[in-house]
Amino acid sequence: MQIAMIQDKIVPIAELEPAYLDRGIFFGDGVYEVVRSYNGKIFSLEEHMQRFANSLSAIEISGVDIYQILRRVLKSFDASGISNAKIYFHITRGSALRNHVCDADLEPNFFLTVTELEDDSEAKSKGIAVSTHPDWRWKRCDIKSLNLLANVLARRNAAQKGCAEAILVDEAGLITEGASSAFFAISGQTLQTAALTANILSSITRKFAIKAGKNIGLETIEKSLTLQQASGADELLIASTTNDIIPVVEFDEKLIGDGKPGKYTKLLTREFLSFTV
């Protein structure tokens, strides 16, 4: 008899809930998205759904009706009654006994949560400290996959140092992005961030941050930063779906500027929020 053990309980595999055999658990074989709402309105949902569809295609999960997923997102958000919400959802290739190769007709699994966003007002008003960490991620970070162990380890390391985010550095000594954010530097009137390649996530918030920068008169340069360039910048900031724009006032224990959020970061934040109304 094939069996499984859950904690101390032995059960026949035939009686297991499919969730225990999810390929997302065994292999990280799935993709996810996170969207947020501002005052009862989901921001940039169309762009997020397109990126989700692109991720599904990239790892060859087929048979998913993206419009059905959209309806599920909207239905769940409405049911939650949460005005400022974080909506997380993922699809895995399905459930089966552990084997690297699975049946082509496996039915994908869908999962979603709607939760309240944490209060980030203090981080936005005072700024955060970040620390660097080697970029140990796989080579297709443009796919928003469930393979996030390297990100988790980097964030754990940052937290142990009292930092709010880990900034990832590749083998060439160049900054790619944050463990869960896009990373920007401002020098003079130039906004710089790494160009989109296979090792950079096509962040929706990044796109709007760049648009906000142009609207306030900043020139954008999409080129990777060195550690020296980052630590010597006038201002640093990170951008993510759940936090939009957060000032960075300390980089690897070095104060940025006067150690307070800079004027352009404040302008960027204000301009970004105008897109969400």
Contents of the next structure:
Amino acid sequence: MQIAMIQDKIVPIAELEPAYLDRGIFFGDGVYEVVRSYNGKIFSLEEHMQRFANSLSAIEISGVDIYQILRRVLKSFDASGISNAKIYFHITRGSALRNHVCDADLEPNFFLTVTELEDDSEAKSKGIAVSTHPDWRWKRCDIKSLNLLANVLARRNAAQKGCAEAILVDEAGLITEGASSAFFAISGQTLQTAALTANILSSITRKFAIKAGKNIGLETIEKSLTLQQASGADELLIASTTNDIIPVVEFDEKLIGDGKPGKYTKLLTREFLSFTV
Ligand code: PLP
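Switching conditions: you have the form predicted on its own, so give me the form predicted in complex with ligand PLP.
Once more the chain from above appears, this time first in line as the rest of the complex follows.
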């Protein structure tokens, strides 16, 4: 008899819940999205759905009705009654006995959660410390894939150093992005962040942060930063859907500016938040 063991219990393979055979678990064979709401309104949902469709297409999961996914997102957000919500969803290639290659007609699995956003007011008002970590990720970080082990290890390393985010550094010594955020430096009147390549996720918050920067008179430079440029910048910040803009006041134990959130970061945050209402 073909069997499985879950913790201490033997289960015949035929009776196994499909979730145990999800290719997302075996291989990280799936893609995900995270959207959030501000006061009952989901922010930039269209962009997130477009990126999700791009990720699905990049890993050749076909036959997913993106409008059905959109309806599921809206239905579950509505059902949750949570006004400041984090909505996570993923699609995996499906469930089957572990084999790198699988049937083309495998049914994709969909999973979604709606949860309360964590309180990040202290991080926003005081700023956070970050530390650098080698970018160990694969060569298609533009795909929002479920394979996040390199990101998890970098974040664990940062947490062990008392830091709230890991800033990833490639083999050339250039900063790509945060483990779960886009990374920006402000020096003088310029806002600098890495250009979008296959090594970087096309962050939606990044796009709106650049727009906010332009609106407050900052010139944008899309070019990777060296460690020296980052640690010598006037201001640093990270951007992500769940936390929008967070000031960075310490970079590898070096204080940035006077160790407090900078004036342009505050202006940029205010401008960004005006997009969300
Ligand atoms: N970069 C990485 C590696 C991420 O995981 C995330 C968000 O999870 C971001 C950037 C920010 O992307 P977004 O602004 O679309 O949330």
